Each structure stands twice: as structure tokens, then as C-alpha cells.
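Single chain ahead, by itself, as C-alpha cells, in the form predicted alone.
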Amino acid sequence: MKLIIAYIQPEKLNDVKQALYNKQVFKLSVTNAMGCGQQKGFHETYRGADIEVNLLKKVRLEIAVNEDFVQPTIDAIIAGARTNKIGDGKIFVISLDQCIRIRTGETGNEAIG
């Protein structure tokens, strides 16, 4: 079992969701996030004052999958999010020790579904 965490551009969310659905990955959590990386933000002027904005809007996806779905999930995220520009995002893959479905008490691979 793995937990895949991806940070992507907000405007690419629908493309990534569609790519995931095409790979039979339907369960995900989506959170609005802010952060910076190589983009380093930008400058804007507000009421005559120069303001540095270094935290940019991102979307965080969390997807728990069984081993068979790790690579298809990564491939789908890349296919949906890639623009070949700085700021496309990052993907992290973390091992899951345990997963429990609250409703049924199922554990492990069965709980992820």
C-alpha cells in the first residue's frame, strides 16, 4: 500500500482527475495549498506599493492505492498535470503501514478498495 501525494497547478485539476479516472483510480482527496519552489513567486503592485508574492496557489492530491495501481496513478498525474513549464508540481510516494475502513473495520488492501 502506498500514499501518493501530488502538488499540481489548480487549473490542471480537471485534467488530472480525468487521467486518473481513465486509469481506474477514483478515490482521492483534494486540498487547496500554497507554496513555492523554483518559481519563487512574483511581484505585484498594490496601491502603489511593490509586494513580493512568494506563496503560490497549488492543489494537493492524496491518493491511497494498492501496489498494482502505484505506477498507473503516477503516470496519470504526470499526463494530466504536465505543461513542461516550471511549477508543474511534485509527486511523493510514501509507504502505508496500515489502512482501516471505519464503516466495516476492513484493514489493509481491502480497506483501500
Given for the second form:
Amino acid sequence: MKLIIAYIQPEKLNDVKQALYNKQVFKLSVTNAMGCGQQKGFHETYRGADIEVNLLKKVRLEIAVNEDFVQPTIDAIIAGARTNKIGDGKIFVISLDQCIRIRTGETGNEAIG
Amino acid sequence: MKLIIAYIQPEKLNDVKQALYNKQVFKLSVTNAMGCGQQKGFHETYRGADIEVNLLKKVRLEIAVNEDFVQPTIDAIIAGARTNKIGDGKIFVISLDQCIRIRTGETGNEAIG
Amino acid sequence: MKLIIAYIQPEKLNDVKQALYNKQVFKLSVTNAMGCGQQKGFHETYRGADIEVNLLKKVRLEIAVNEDFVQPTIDAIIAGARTNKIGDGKIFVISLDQCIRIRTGETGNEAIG
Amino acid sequence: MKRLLLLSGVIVGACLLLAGSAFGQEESGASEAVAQAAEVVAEAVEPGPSLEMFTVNNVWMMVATFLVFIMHLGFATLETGLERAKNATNILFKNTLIPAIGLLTFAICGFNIAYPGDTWSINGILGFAGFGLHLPEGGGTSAYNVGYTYWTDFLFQGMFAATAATIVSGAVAGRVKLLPFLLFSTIYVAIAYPIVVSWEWGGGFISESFHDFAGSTLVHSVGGWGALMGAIILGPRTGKFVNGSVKAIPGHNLGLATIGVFLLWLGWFGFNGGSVLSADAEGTSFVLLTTNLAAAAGIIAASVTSSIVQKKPDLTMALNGCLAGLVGITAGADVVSPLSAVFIGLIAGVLVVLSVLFVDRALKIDDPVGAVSVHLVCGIWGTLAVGLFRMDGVEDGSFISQLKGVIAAGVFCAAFAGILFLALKYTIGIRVSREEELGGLDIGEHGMEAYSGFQIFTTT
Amino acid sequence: MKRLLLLSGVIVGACLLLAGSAFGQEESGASEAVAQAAEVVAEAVEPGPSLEMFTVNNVWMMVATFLVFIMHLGFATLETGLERAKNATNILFKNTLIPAIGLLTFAICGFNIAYPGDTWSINGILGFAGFGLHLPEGGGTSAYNVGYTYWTDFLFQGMFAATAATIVSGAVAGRVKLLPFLLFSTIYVAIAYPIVVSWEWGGGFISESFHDFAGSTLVHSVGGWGALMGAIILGPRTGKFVNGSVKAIPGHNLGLATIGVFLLWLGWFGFNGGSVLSADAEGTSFVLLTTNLAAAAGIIAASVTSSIVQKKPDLTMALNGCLAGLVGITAGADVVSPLSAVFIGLIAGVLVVLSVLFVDRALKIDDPVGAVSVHLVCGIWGTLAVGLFRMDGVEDGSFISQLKGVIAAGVFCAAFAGILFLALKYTIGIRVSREEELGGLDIGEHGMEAYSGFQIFTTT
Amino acid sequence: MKRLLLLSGVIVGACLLLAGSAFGQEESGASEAVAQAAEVVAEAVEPGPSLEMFTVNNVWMMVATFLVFIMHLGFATLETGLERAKNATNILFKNTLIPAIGLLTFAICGFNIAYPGDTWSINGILGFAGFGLHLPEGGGTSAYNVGYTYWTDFLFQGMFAATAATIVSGAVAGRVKLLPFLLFSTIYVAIAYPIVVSWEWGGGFISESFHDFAGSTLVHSVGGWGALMGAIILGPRTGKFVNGSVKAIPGHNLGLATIGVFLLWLGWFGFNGGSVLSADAEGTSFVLLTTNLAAAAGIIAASVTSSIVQKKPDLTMALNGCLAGLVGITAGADVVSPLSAVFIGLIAGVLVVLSVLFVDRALKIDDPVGAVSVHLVCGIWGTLAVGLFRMDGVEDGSFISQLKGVIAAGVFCAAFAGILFLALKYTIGIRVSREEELGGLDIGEHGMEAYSGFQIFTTT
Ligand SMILES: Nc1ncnc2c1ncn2[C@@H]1O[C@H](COP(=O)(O)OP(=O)(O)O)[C@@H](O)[C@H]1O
Ligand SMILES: Nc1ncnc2c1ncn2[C@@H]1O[C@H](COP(=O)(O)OP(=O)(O)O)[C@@H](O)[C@H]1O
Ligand SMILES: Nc1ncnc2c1ncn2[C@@H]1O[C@H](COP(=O)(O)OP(=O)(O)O)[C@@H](O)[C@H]1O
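In place of the form predicted alone, the structure of the form predicted together with the partner chain is requested.
Let us now look at the entire complex, which starts with that chain.
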């Protein structure tokens, strides 16, 4: 089991969700986050004082999947999120030791989906 | 050392915290998140146009624990969060390589608690 | 590759970012979180009823780095965040299996930076 | 939902049916204006206020009317700010509908119940001058009243009427079902409120001895009794009282709440200032003085009391204190000295804080905005204060007659509201499901969030 | 940005240049007041209103002026609340500038186009009494008008003027570029609006037979046509219509939106009440009555309609319903019976909901706040309703002449707004880039967030 | 906390003690109304304003009073919106208490210091007519003043008084301790403000030659000096100036800030319109005209200036520009031509932007809302502008006498505020701890968040 973490542009969330659905990935968790990457920030000014805004709004996805879903999930995220512009985001994959469904107590592969 | 991630219903947070305290787990971090799982979303309408809301409000817990606290922590989360209704949530367990307390620089098992 | 997660005091974020820059760590993601640790909460009252606030505002950093950047990153976080007061926070290190840049499809060490 | 349609149908139906007969008579109203204006000029020769004075008076009353109107926005924002974000849309919806319902039902029947003239069915207790608005002979001139036209009279009184229902809204926020609440409001404002008003301002059985200048009892405690019965019958919000301990459920937007209180204070310039029923310079300015001194005193007293009792000064208590002072001075604004006004306000400010705590801790009644403490407790206090503080030479308003008035209104309103809420409870139900409550009434009743896109973290 | 400077230069330049000639004449205005006051006293002996009556009238008109003024805050908050958080600063900025631009351009030329007196260039269609404000002989006394001074006249009308531009603002929110929008507003309010006004209130070619009491057509549909053309020419916001299906783009702050509607309702006390142009007791109070009944009826009807059509009662529809009722009654507030006012409001309330859905679903025009439905559709409805509901004895306002007026204003405004928007589109461009739109106009146009620090989660 | 109790005790104690003697005399006030009304009628035969005219005047002054009242909500929302979310409760609390403190202290002593009549202790500089409100003979009639009753006089002036303290509030926001701030406000509004007022409006030593129509100097710069001294003595907010560079600390709610400015603009209809001290048609309408033109010009000029200097148009600067224009016109609203009003507003709008930048960058004084730039800089500008722009025939207000007045008020206020702030600093302390500041004053001083449940991400 893997935990896939992805940072994407907020406005691509709907496309990514659609792409995931197409690959039968229905479960995911979303947080809003701010990111600092290759994408340059922008300058805000407020009452004449400069603010360098280098934390840009991003959406963070967390998706736990079984091994055979890892690649499809990654593909789907890329399909949904890629615009070829700087700021498109990153995907991180982590090994998941265990997964438990709170409602039933099921564990492991059964619990994940 | 393990990192335990759990998604629960927002209104169960207090119960889960209580259950964790009972098991001597005092440290945790909380983020608000939105989740997409077996629980069906609901329909909002706004000025006659439909919105299918399938990202439901969840609370995300992150708890780093030593090995011997893993099971008690999981048990506590389940005890506090379970309602037997769809949407109760999931628990994920990840291996933690290292843990450092910023204040003291302590590392490993000492730092975690 | 490692994923470094850190919880710090919100007001130290700018210092931590500066310290990371000094160590050539330019990429990171930030979420706002609430934490429960050694730091005691405070009491709010609202219309005479007590609220024990034990979830304090924290900032959560997530930084994916190559092996050789792990220690510098940890050092930088500590340098920026330490005040020697309770509540300074924690750093957690997790093994990262994979990293993919959405824009280019690059993977692994190349994708991380 | 179906029920809402039903209600709506009933309201609209009633509107249409009744309105036909109701509004019929004055069809030619405005077009007669010119003729009547001429008449007025003629009359100006006879004794009676000059056309100029009548016009000034009417201008003042119209100003007072829009000030009272804006109180509805005050109530809406105060109540919204003091409840949780997840119920904001619901509260705003209720408070937008209430003035609409209030005005229309007051046109259909309320006005003619409140001011039955000589059409009493039960002498001094219940009268009804018929459905709808009928411009009386000379209704647009000072022949109707030296202070205002018939239309101004109706509008000013109509704006008052809806406040009684709005007061209830705050106490039942966060768990009441929309349709039964609107039904309650409609009936309460259409029947209960005007009946009580008729007893005093309509010339009824307490009008001789009771003194309630602008409605500490007639408006505020009428609303307050409804609030109390509603809060009791509904029960507390989930999470308010847990294992015998009282939990705070903080309001989500204190800026909105503060806007609400300032708008209510502003509205009181018209609520009390307009209750002089003319622009009489000394009368109106005196009333504005006592009103403002009491509000100021209420703020100070509540802030101090809250600092002592709660350790830190509580903004929501200061805001409640302002309203407490205003409600307190409303009964006697014209007959107490400025110094007494300050005292009445100070005591109201102390009272409201203690009452909020008492309602919470001792009575374990959940009143999210403090409506019971502000409107009922301070409404009673203000009414009785007339008996204690009235200036020499004021004939009505002895403590005993004040007490009688308070009791009469209280018994009637508590019974009426109680029965109505219970009837609704055991028929269509008055409380949303626990799940809907936890998820918020905005989604449950309206499928719509008040703060779309904002990350809101609520565990209550 | 450069363009904004340019515009600003133009505005300020125009200000300075024109103002020199424009304001020159009345330099000694205020200092003549004393002399004129004496005159007035002298005149008081002759027929004409007494100084007292003149003063009351003028007070009422000044009150009406500040009520209309506060409508600009109403528009600002309503529009802001119904769009997304990321565009809030931009909307607030636009709505702060519009009254400023409106007042200044109205002083420079608008007032003298709207009220050309006998300086018609094209008879009854286009006139211009010259640049700037020139206090006429006796302009501070009742010799100018029984109801107000020249200054009051200008201010009251000037506050009206800016509303026409504000209405457009709502329909183009979320994607229009700041500078071209301000250019559009400046020209529309300086030229188009006053021309239409001159046709009716300025004594022009429809003034005999057309009846538009306070501007269902002259103000609201003028704004509404601009809104419609703007929304069409700009195209929908990104994400509004996706693969033929209509997506909701929820407003971010319904509390703000509700404040907006209540302030607009409040403002209508002055918008309609002031359009009596004196404090005449019967006239003003009658107009306030019809106005308020229509607003209340609009709320009820829109709530019911929305409950039926949308399954759950939609707060934003109830709010639109209120405005719909108000816009609807504006043309005939003085000539329809109270019962008719209720009907006009009810129909407007139904109409506005259906129109919002129709514009969205059938026309696929993206109007974030419903400006077209509220101001254009209900403005037309209200104007025609005069023909259907006017009381016996009212001479102007037959259905046919109402229709003619609607068409005249419509053709002119649609053409004017359409050409102006297209001209801007093909010169400096009127729409922000897709990227700026996605990131929000607050950052794009102002480099500033409206809710600094708040975590806002928007995927649209 | 303990100190707050102390303060509260002092205030309430003072209230009770002084009030006893203070309010004693007019106990029978209202009850004499009828008798006096009769008198008035009798008097109407003699020269003097007719009862009608007196009543109109008084109505206008009461309207002006509530307009000035609502400015307090404007200040509250503007200041709250321009500071961070974590300090919102604190700011709202301060701004709720200030009008209460202002009104009560003005009743206790301020009014009688400001208007000492013939009780000067130091001729033309310091007088005191005794504690409390004492209805003078005929105080409810035109024998007191042709424009208003004694009660109206007090209320209108009392509403003004509190604004001076509110202005200070904005400049010290985000780091001042609650109790010392309230102490400062109480003393400043009870003593310093009325002394300065007495010099001009109370008939003191500058009243012959100085012209300050509605208080560019007497109100705004009095507040502005307090703001300046407070901001200097407190020092900047943590994080404002870091290693010599100026950091932005963005306000958290620009919608709230915009509401604030529009309410202030609205309030200025009464602030300036009421300062005519009667409803005189030409006088009031002229003043409203100049006031509104200056506000509009201020918005335009500040927007343009900000677009040039800051590259993008800054909403908060446009808002400040509006207030700048209003403050600027306040001294000369009655004696400058409309064209001059536009110029005064334009210059004020430019000035305020440059001043904000100068205060930030050159002086390194941290003034979160721009109170110094708006009220002090533009207050001085407006006062001097009278000397430059007054119309022919205006006798007072030469540049030199204006300058003298500005200096007199400035020296006194800067000294008074400086000493008072320093005294508080070295006794009870005026600044919260760094930790409390970082965590926010809402938690620190009130244990309560303004936006409970909202996720707010602040690193400053
Ligand atoms: N090494 C990293 N650690 C943590 N977050 C990262 C890292 N690299 C990228 N991110 C996240 O991904 C987002 C997009 O990264 P960016 O470099 O701008 O994208 P791209 O690689 O397409 O140019 C960043 O804003 C940040 O939130
Ligand atoms: N595979 C997954 N990956 C990421 N998050 C998940 C996953 N499965 C569930 N979740 C999170 O857990 C929440 C509850 O899941 P759900 O399936 O509704 O609970 P239950 O299993 O009790 O029915 C979801 O809303 C989502 O936030
Ligand atoms: N075991 C843990 N699991 C998850 N989060 C933790 C853990 N320990 C600490 N944290 C996070 O770190 C923050 C700071 O911890 P705290 O114990 O107060 O710091 P310190 O160790 O410097 O006293 C906490 O508020 C919490 O968010």
C-alpha cells in the first residue's frame, strides 16, 4: 500500500478528480496548502509597502492506494493537472504500513478502497 | 516510530481527543481537510444551478508515536470516532525515520512524546 | 529521498523560510494546522461559558529533499524556529519512495528540487 | 420543503383573497391627494396644526419609520454574528422574510387588531376593525392625526410589529426548522403582538394606568416571551450542555454582531424618537437624550460586570449591554430624568450579564444571542423602572400598574407562544434532525453555504 | 495600469478644465445666501410656499439624498457578497469609484444634459444647458422650486445618476478589466443616462404621456441594458458554462449580500420618497407605503418560487425578490393602489427567479448578481405595470405609452452600451486574461487580497 | 484586568457621584414640555422663528445627530477591516466603548467645558459651566436657540466629541493595552477636546478670526494629534519595520473597511450638514454639495495617485482619499465655492497617499489605518485651505489666522496627548507584551476570537 501526496494548482482540482474517477480511484482527501516552488510568486503592495508573496495557493491531495493502483493514480493526476506551465506541482509516494477503516475495523488492502 | 494519520468526522474530534487522553496520548496535530469516500456528498444549488458537493468536511489527525503506542492510539481513534455510519473515516500508518524536538534538539523516541 | 514534516509556531515561518533559503532549500509546502503538545493551551470564555482551547495554531511544513539535504534542512528549520520555549515544535522525517514533477514527468532525485 | 410550499401558498393565498376586500376602499387614495391638499389649506385657517407643522411631523415620523426598518438588518446581523458560520444563511433568510411577513400580515389584519378604534369585541381586550388598509376620510391630512398621515401611521407601526417576531428568531437559532418557525412568526406577529398592543396603545384595558412609552413590554417582552418559550420547547443546541457542564458555542463573526448592535442603536432613534408621534422639538429631543444615555450606560455597566464576572471584558456582553440599556429605557424614555435614564441603563447593563449567565448556568436554557436576557428581562426591568423613576407629576405608570401590565402581557404571550410552539412541535415538528444540526442548517434547509470557499473549522 | 493613469488623467484634466468655466458663475453663491434669505422672507408674503414649508421640503429632499447615497454601499456589498472572495477588492474598488465619478461627471455635464431647460438642440431628445453648476437667480429659495434648492436638486439627481453605472458593475463582475469598465461607467453616466432622463424628467419627447415616477425605466432599465450588453460582450466567467451545462459559482459572503439588500431597501425610502420632490405628507407617505408593500411581496414571492423551482428556499433569490419588488414599484409608486403594489411586487418576485434561471439556462448569459433580471426585467415589468394598474383618473401612463417609453430607452441604451463596450473591446480590451481571472482580479488588478490571512479554498 | 475593573469603578463612580449633582436641575424637564409648548405658541406672535421653523430646524439637527452617531460604526468597521483578524474583537470592543464613554463624560463635564458661556476661568482659554446637564430656562424652545433645543444641542455635540477619541484608536491598534487606552480616551474626550472646542465654537480666544466650520481642526486634528503621539510613544507593531525595511501588514477585511468609509461619508452629511445649526435650506444644501464634491474628488485623486506611486490602484488608498476629501472640506464647507471644494478634495486625496507613504517610509511611524494622514494632515490642509479658497466677503479665516488656530490646537493637543500617553506608559504601561501581540489582542485582552471557526493563516 502506498500513500500518494500531490500538490496541484487549485483550479485543476476538478480535472484531477475527473481523471481519477476515470481510473476507478474514488477516494481521496484534500487540503488547501501554500507552496513555494519553481513558480515565481508575485508582488502585492499594501498601502505602499511591498509584500513578496512567494507562497502560492495550492491544493494538496492525499490518496491511499493498493500497489496496482499506484501507477494509474499517478497517471491520472498528471493527466488532470498538467498544463506544462511552471507551478503544475509534484507528486510524492510513500509506503503505507497499515490502513484501517474506522467504521468496520477492516485493515490493509480491504480497508483502502 | 510510526506516524498515524486519521481522517474523522469533524464533530467527533472532541471524542477522539478524549479517547486519546485516556490512553496517555497527549500530542497530536490537526488540520481541516475535505474528503471523498464512500459517504455520498449532497447537492447544493445556488441560484438554480446545481453544485454536486462531493468533498465533505473532515478533520485530519497526525500523531507520531513510539511502537508500543501504535495500537492504543489506533484503538482510541476508533473508540472516539466510530458511529458505524458511512463517513467514519480511515486511519493510515506510516513508518517514521526520525523525530526531532526543535526546542531541545532531542531526537528519536525521546522527542516523540 | 526523504519527506520532512515540521510543525512550527506561525510567527516563525518567515525566519524558517529565510534559514532554508540560506541552505539552498527553495521548495516547500505549507499548511496551517492546530497542535496539541507540551505547550499549554489557554482559556477563552465566551458569554461566561468556558472554552479550554488546547489546539494551538501551528504551521505545518512539508519539504521533500534528497538525502544530502536532509541534515541541512533540519538544521535550518531548527535555526529558524527555535526560541527555547515550549511550543517550538517538532520535525518528522519519512522515507520517500518516489517523487514526480507533474509538468515534465521527471521522477526521483531530479524531480525533487 | 413541501411544507414550506404549503405555508407559502397559504400566505400568498391569504394575501390575495384578503387583499381584495382589504385594500379595496382606498383605490382612489393618491389621486385624491390634490383635492385633499386643497382641503387642508382651507382647514389651516381653522384651529389645528398648520400644514407646515403637520408636514414636519410627518417627515419626522417617516424618518423614524426607516430607522425602525433598519433595525431588522441590525437583528439579522447581530443574530448571524453570534451563531456559527454553518447556520448563517438560515438566519439571514429568516430575518429577511420576517419584515416581509410582518408588514404584509400587519396590513391584512394586525393593524386593525392593534388599533381597533371602537370595534372592541371583548371590551378593551380584543377588537378588530376589519381586514386591510382603508384610508379613512381625511387620512392624508392632519384631520387624521396631527403627527402623521394614515399611511405613515401604518408603516411606522408595521415596522414595529415585525420586531417582535425577530426577537424570537435569535433564541431559537441553530436548530429550529424553517417552516414551523415562519408559521410561528406569522401567527405571532399577526395576532398575538397586535392584541397586546391594543391593550395599551390601542386604548384597551390597561391604557389608563400603564405607561409603556415605546414598548419595553409591548414589543420587547412580547418578543422575549416568545423567545423564552421557543428556547425551552426546542431544547438546547447539541453540544451546549454536556454532562451537566455548560459549553461555549462561540459566535462566528463579531464584526457582523457589532454592526448589528450599532444599527439597532441607530434604529432606536426612530423607535423611541418616533414614539413621540410628532416632531415636537422638546419631546423628541428629550426622548433621544434619555435613550442615548441609557444605551451608553448599558455598555459601560455590562463591560464592567463582564470584566468582573468573566475575568476579561466580553465584547458580546458589551453589545448586549447596549441593547439592555435601550430596551430598559424604552418604557419610560419620556417620563424619567436624564439621571434616571443613566441609572436605568446601568442597572440594565448589569442585569443582562447576570441574566445571560443565569439562563445558561442555572436554567440551562440555550439562548444563542441572549434574546431572553435582553428583551424579556430588561423589558420587564424597564417597565417596572417607570414605577420607580418616573418624574413628579406623571400620572400613569405606578409600580403596581406597571407590574399588572407586565403580568398581563406575560401570561398572555407565554401561553400563546407556548401553545403555538407545542402545537407545531406535535404536528409538523419544530426541530431539525441531529444530523442536519451538526452539518448546519445552511446545507440542511437551503443547500447553500454563507461563506463559500472559506475554510471553516468547527467541531461544534 | 498605464491606461488607468491615462483615464485618471483624462478625468482629472476634464475636471480642472471644465470646472473652471463650469463652476465659475456661482462663486459668490453661499455669500449671497443672507441676501437671498431676506428676499425669501419678503416673498413669503406673496403666494408660494412659506419659508417653513420650503425648509421642510428641502430637509426631506436632503434626507432622501443621503438615503439614495447609501444605496451605493448597498450595491457594493451585494455585488461583493455574490461574487467570489478573490474578486472582492476589485468590486469594492469599482463601487467606491463609481459614486465619485458619477457625482463629478454629473456636475460637469450630466445634470445639464438631463435637465436642459429650454436649451434643446434636438427638440425633446437632446439638450445641453452648458458645463457645470451655475446657481440660478433665487436658486437657494423656493423661487427655484417649492421643494428644494438648486444645490439639493443637483445632489439628489447626482446620487441617482451613479446608480445606473453601478447596476452594470454587477453583471460584468469577475472578469472585466478595471480601466475599460471605469471608462464605460464614466461615459455611460455622463452622457447616456442623462439623455434618457431628459426625455421624461427633463421635459423631453415622452414626458407628456409616459409615467415613470422614480425610474423603473429611466434608472433601472438604463442600468439593466448596460448590464445585459456588458455581460453578453464580455462572455461568461470561466467555469460558468462547461460543456453545455450550467455550473454554480457561489457568492462568498451572504451576510455581506444581505446587508446590501437591506441598505438598498433603506435607500429606496429616499429613491421613491424623494421622487415626490417635496415633503407633501400624503404624497410621500403613500409612496413609501406602496414601495414597502412591493418589497415585502417581492421577498415572499421569490422565496416561494425559489422553493418550488429549486426545491429549497434560496436566500439570494429572496434578496433578489426584494429588489425586484422595489424596482417593479418604482415606476408607479404614486399611481397604483396599495393592493396593486402588492400584486406588482408579487409578480416581480416570481419574475426575477424565473428570469435568473432563464438567463442562466436558456440564454447562457453569465450575470453573477442577477442585475439583468432585477433591474432590466423588473424595470420593464414595473413600467408596463403602470399601464395595467394605474388608478382611475391618472392621465399619463397608458400601456401603450409605457411600452413606447420602454422601447425608446431600450433601443437607445442597448445601442449606446453595445457600441461603447465593443469599441472598448476592440481597442484596449475589456476582459482580463484567463490566468488573471483564475487567480482573481484582486491580485491581478490591485495586488491586494480582500481577506488577508483567511484560508480560502476555491476551485472556481 | 484588575486595572480594567479599577477604571470601570472610576467611571461608574464618577457617573454616580457627579450625576447626582449634575442632572439634578432638570428633573421636571419633560413634564414642563406642555407648558412650554404653550409659551412657544405665545411667543410665535413675537419676532423669532415660528414654532414650525424651530421644529424643522430641530428635526434636521436630530437627523444630523444620528448621522454623526453612525460614524462610530464607520470608524469601528474601518479600523477593524484595516487591522489583522487576530485584533478584531479588541478593536470592536474599543470602538463600542468610546461612544459610550464620550457621551457620558460629555454629559458630566465636556459639554460645559466646550461651551462655558460666560464662566471663563482663563479668559477665552478655559472655562467650565459646572458638572452635568441643566436644562436652562426655555431650553426646549427657540428661546434657547433658533435651531435646536438644549437636549438636541447636547446630543449633537456629544456625538462629535467621541469621534476625537475614536481617531486615536486607529493609530494605536494592534498593540495598545485596553485599559490605558480607555483611560486615555476618557481623559482626552472629557478634557482636551472640549477645551480646544471652547476656543472657537465656545466663543474663546480664536473665535473671532479663525474659521473652522465643522472641525477640520477642532475635531479631526485634535484626534490626529492624539493619534500621532500615541503611535510614536507606543512604537510600531512587531514586524512592521524589520532591519530598516518597511513591511506591509495587510488589513484582514476590506469589505468591512469599505462599509466603514461609506458610513463615515454618510455620517458627514450630518457632521457638516448639522454644523449649519439649523435646517436653513440654502445653507445646508450648499454645505452638503461642497462636502460631497470634496469626497468624490478625494477618491479620484487618491486612486490616481496610488496608481502612479504604487503601480496598482490601492483600495485602501481610495478609501482614505474619500475621508481625506471629507476632512479637508470640513473647515470651509460653508465658505468655499463648489469648484474650490473639488480642488480641496483633489489635493487632500493626493496628500493623503503621499502622507501615508511618508509616515511609513520616512518617519517610520506605524499607523495601521492612516489616521495621522487622514485626520491630522488633511485636517491641517483643510483648515489652511480656508485661507486660500474662501469666497469674497468672508471675513474670518485668513491664512494667518487659520495657521494660528492650527498651531494653537496642535501645540496643546500634542502636549496633552504626549504627556498623557507618557504618564500612562511609565505607570501602568501602554503596550501589550510581544507574546500577546503575536497571538493577537483578541485572545490576550478578551479571550475571544472575532472569527471563531475560520481558518486564518497569519505569520505577522
Ligand atoms: N521539494 C518539495 N517539497 C515540498 N513541496 C514541493 C516541493 N517541490 C514542489 N513542491 C510543491 O509543489 C508546488 C509546485 O511546485 P513547482 O516547482 O512550482 O512546480 P513545477 O515543478 O511544475 O514547476 C509547489 O508550490 C510546492 O507546494
Ligand atoms: N483511500 C483513501 N485515500 C485518502 N483518503 C481516504 C481514503 N479513503 C478514505 N479516505 C478519507 O476518509 C474519509 C472517510 O472515508 P469513507 O469511505 O467515507 O469512510 P467509511 O470507510 O467509514 O465509509 C474520506 O472522506 C476521505 O477523507
Ligand atoms: N507526537 C506528535 N505527533 C504529532 N504532532 C506533534 C507531536 N508532538 C508535537 N507535535 C506538534 O508539534 C507542536 C509543538 O509541540 P510541543 O510539544 O508544544 O513543542 P515542544 O516540544 O517544543 O514543547 C504541537 O503543537 C503539535 O502540533
